[in-house]
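Shown here is one chain on its own, the form predicted alone, set out as structure tokens.
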Amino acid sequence: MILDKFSLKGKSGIVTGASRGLGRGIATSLAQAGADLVIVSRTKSVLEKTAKEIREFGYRVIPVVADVSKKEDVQTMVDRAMEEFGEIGFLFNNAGIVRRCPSENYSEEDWDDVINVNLKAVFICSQMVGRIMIKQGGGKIINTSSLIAVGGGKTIPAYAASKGGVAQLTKALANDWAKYNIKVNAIGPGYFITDQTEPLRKDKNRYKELSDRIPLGRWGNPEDLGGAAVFLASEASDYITGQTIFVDGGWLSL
């Protein structure tokens, strides 16, 4: 039956940046679809809270505190997943940060921080997990890109560069690893209600400018990513690789 292909029962995986916002919505949806999870964040208190909420649904979740921009932390994350589950069926590279400043004043420190977390970490995590998936005979890697990979945004040059890089890295890894039965795709969220977008929502003029362009008439909630996340992690997407699925309320259709 087709609905069985969307089930994640018996599958396990990792979600980075899972303690809040989009990552929390993604992790909750994957767990509800039946997956066992390692969820990862740098903030222990918030991560433990998210893990507790997911467990209350009756699902298995292992919180791991790690900075995915550091290779040794990524190794710890991967080792823990293998210890708990014996395999990694999917990896969801969601961890990300944003620093806002006009481009003429944008600091090198902010540039490096954003690129390291949003792009370099995606490669490090994918490479480490990819090596395991090659030995396993396959797997799914899903990256969080953004509609900003297509548009440039304002006052976020490093974020725009990093998310454009994630979209291209997704294609590159999909090409390299198709022969190993590893599918690599991305989700491109539009404007969502999260901590990261709070400055935009507090700016009444900018908020109205952005909101007026969304055909569906509202900003997304983290749970709105759940369907795409489950689809790309499940067998239902087995013939899809190298793609970015935009979940943007119709923003890019205009």
Ligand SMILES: NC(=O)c1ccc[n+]([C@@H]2O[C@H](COP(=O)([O-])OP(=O)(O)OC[C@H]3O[C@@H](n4cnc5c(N)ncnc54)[C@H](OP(=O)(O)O)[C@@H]3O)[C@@H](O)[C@H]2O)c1
Second form
Amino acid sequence: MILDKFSLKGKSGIVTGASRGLGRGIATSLAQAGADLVIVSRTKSVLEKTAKEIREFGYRVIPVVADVSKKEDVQTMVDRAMEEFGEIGFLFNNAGIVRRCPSENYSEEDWDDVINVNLKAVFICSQMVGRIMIKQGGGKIINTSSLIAVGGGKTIPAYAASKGGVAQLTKALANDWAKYNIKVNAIGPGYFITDQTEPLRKDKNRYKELSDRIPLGRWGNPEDLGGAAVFLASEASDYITGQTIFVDGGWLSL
Ligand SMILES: NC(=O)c1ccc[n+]([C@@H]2O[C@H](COP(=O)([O-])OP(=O)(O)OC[C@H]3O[C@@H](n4cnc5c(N)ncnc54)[C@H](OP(=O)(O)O)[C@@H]3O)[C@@H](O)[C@H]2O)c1
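Having seen the form predicted alone, could you now give me the structure of the form predicted in complex with the ligand?
Now the full complex is given, and it begins with the chain already shown.
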């Protein structure tokens, strides 16, 4: 039956950047749909609190402190998921950062940090988990891209390059790994209320400019990503690969 295909009962996977913001919303939705999870971020106290709260839905939630831009941490994350579950059904590459500064003054350090976390780490995590998925006969990889993969935003050159890169990497991995039954897709959020976008909401003019352009008339809440996240992690999306599903209140249609 069709609704059974959306269930994640008996499935397990990893969500990076899951301690707060969109990742927390995604992990909560995946757990509500029945998945066991390894959730990942760098700040232990926040991650453990989130794990405790999500565990209340009745499934296993294992917090693993790791920096996705460090290969040895990614190995720890993957090893822990394998120890706990014996397989990795899905990987949600969601961890991301932004540094804002006009392009003419943008520092090399900010460029490297953003590209390392938002783009290189997506490849490293995908490759490490992809090798396991190849052996186990398939899996799902979902990347958090952005509507900034389409428009370039303002004062965020590294972020725009990284998210455009994530959209292309999603297609490249989907092509390489279709023969192994690994589906690789992305979610492209619009403007959501999280720590990352706090400076935009504090800037009255920018906040108005952005808000006025959203056809659905409001910013997204992390729960608004739940439907697309569960869909892309579940059997219901088994014939979809290489796509970005935009969850943007209509922004890109305008
Ligand atoms: N908010 C939006 O409107 C929006 C729109 C489009 C796309 N996105 C994307 O959605 C994702 C989540 O954004 P958000 O708004 O939820 O941001 P956020 O509120 O700042 O949360 C970011 C999460 O990623 C973790 N993280 C950051 N760097 C990490 C690293 N190196 N290793 C492991 N974990 C790391 C953070 O925890 P620690 O700091 O403790 O590590 C936190 O859990 C990002 O990829 C972002 O670019 C956001």
